[in-house]
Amino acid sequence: MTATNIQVTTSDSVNQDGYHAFTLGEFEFRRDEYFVYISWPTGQHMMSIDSFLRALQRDVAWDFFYGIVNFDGVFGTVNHYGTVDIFAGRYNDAYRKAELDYSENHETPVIREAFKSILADWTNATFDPFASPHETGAAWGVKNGDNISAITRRRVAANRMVAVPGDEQIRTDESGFPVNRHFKDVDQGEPILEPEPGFEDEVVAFSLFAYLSRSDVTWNPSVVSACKDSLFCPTTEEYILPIIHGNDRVEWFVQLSDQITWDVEDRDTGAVRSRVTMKAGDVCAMPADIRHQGYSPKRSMLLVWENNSSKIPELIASGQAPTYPVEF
């Protein structure tokens, strides 16, 4: 169903535990203390709210991604990087075989626009959609405030690198961002530079493990150098990955520290493919065919490499490039 001229409409009303509805399209979305419940024409589904605020954190800050964001084995977004899909069911076998799976496709904008509203409404001041379940409180509960500033942080997003001047600069304590309590065996010194006369904004340098270790979200890939369309974009993770990723290219993941277990699956069908348990130093690619979920124990560095070029999905789904980054 394509509903590009449809607006996101926020109930007047709250329930009785002071949560707004919000219906956007065919889609209707209520949550309560535990859950939020989401109905279709054909169907409906709930999960876990903390669950749901930690997916939904993440498909607004990314702007819905490369791909496919599964919130759950249900529910989830496509991007076509203009429009994006919210669907329910359609990367599921039981749902499409039951005649329950259905699809909508809105502008990029009103999807946005409702999700940061839902985002907005139901995080209350106690939670962190961003933070790891020890560096936060629960999602649950009665309506209790909001937490607006951190739901709308801003994403890192280096037009060349970090430290270039005008780019991201190297986080300190004074800025407010204090090693975290996995990193403190980590080095936070800084490369000694010694650029010739009039160069000294043209060779610069930093430790990617300092800044690291100074993150205050997890799961959240920041652009930290870009060439042209490639782009290093690494970040901290802890406890699991709270979508379901499903690419339309391929991420190359390069383990800077600790582990992290991906389950991954068929990105259409979810259909078990491998289980893949990464240690610092390990180095894999995810094709562009499959969805992937991590697992990581205790706070642990992840570079993940990018292609950001628009033109990657059409010719991998033309055939003209393949789902695979190397053959051996």
Second form
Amino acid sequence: MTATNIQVTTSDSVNQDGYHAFTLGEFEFRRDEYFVYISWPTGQHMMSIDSFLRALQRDVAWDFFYGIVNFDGVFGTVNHYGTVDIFAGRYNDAYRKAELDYSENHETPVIREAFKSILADWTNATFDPFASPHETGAAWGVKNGDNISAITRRRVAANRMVAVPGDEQIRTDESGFPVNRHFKDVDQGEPILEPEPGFEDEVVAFSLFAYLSRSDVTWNPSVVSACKDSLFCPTTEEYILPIIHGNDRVEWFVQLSDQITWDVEDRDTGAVRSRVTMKAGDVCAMPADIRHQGYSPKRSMLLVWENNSSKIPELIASGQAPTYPVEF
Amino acid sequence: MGNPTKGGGVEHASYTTKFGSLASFDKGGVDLINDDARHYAFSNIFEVASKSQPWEKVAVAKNFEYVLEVVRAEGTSPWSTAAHDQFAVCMDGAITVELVKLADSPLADDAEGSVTLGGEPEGARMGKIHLRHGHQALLPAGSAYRFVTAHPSVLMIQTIAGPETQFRWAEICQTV
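Let me have the form predicted in complex with the partner chain next, following on from the form predicted on its own.
Zooming out: every chain and molecule, the one shown earlier first.
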């Protein structure tokens, strides 16, 4: 697949609501008080600006994540780890049958900068796309400042494990991470360490649950430990996963607290396959040929477990590896 | 009554976080519309631990060579080691981890998974870690470690499948 050599453009002037318009290849993006308008050579689409910005924030923060990030049933991106497809209708059965689907492939830095520009211009001071609906004001309305600090939070990615000297450190009040209102009852005690002299860097532990209780974002997995390509990516979840994640590899969920319900659909057509209810202690695989969206009534702790090997998407796409995790 | 929120609604003044344990867990499941339940390998850590023998390493998740093992911790474990880092999360109870820097590891540098050592390990004592519910410890590559607990507890280990990893998918997973 050859990436297009097309740059991003930002309109010289703003519309009557105060927002710039953007183009990326043949895609055009505009917003007004309530909606985003996306157009491409064979069609056009509207989304709530609230939903669009929440999805856009994850796509940017995750650097296009593993596989497909569907903003909704029509628009989204596919990560090829160096380039990214931006598409409309590609994973929508009706669009495909009508031959109205459309996609472009761009070098990752190009689409990254385009999406960052849109997110910065369209996110008002009142809105935090990472926050749950109870924790933020509205995305609606005419241009009203910006919220750059909220949309450019640093993504945590431990090289070995949180709390190892020189690696990511635990969250505290002093470091700007107070306990979330839904986790006030979570024990904040840390493990007791008794290292012998000289082994302080290897006798290490931390409270994963206290760490998660202080997360200031929702639906944003971040690495806390790495066993080679095996990554523990826990996250706290509340309300609805803002994207529909299409897998290019098997990923696993371990529900650490509370409950999440997942709608699972066929990755390519959107046909419903199952509904998964996960309670504390439940473990479930998401096969490599599905897409899923989660619902968390209360803020919950979810361990997303990923295999970061770059070989997997090709192994699965070529049929050399099954789309489900185990045979029995 | 409740707290007004930035979003304009009102939420409860307090919330209760629900964790599972050996003594009390609820299990969800897969409601099938058009699929096979086995594709999801759905299980529950506490149910698996409740049916395991002490210190068995039962895989509850597998992604190529990598696994998540559930261990029912009860009493004192044998000493084990691995050639790579592993990570242990205390999912229930309280567990002490004892660490020794092995003078001579029996494993090749590229060996995968953990193995039980016979007898006491030879090497410098590295120290101890006292874990409680929700705590995660590093089990450093090349170290010997054992677990000690006064009451039945549960560990989840982030590791690679090894010769002692137990695969019991048909026993532990939802099949229909």
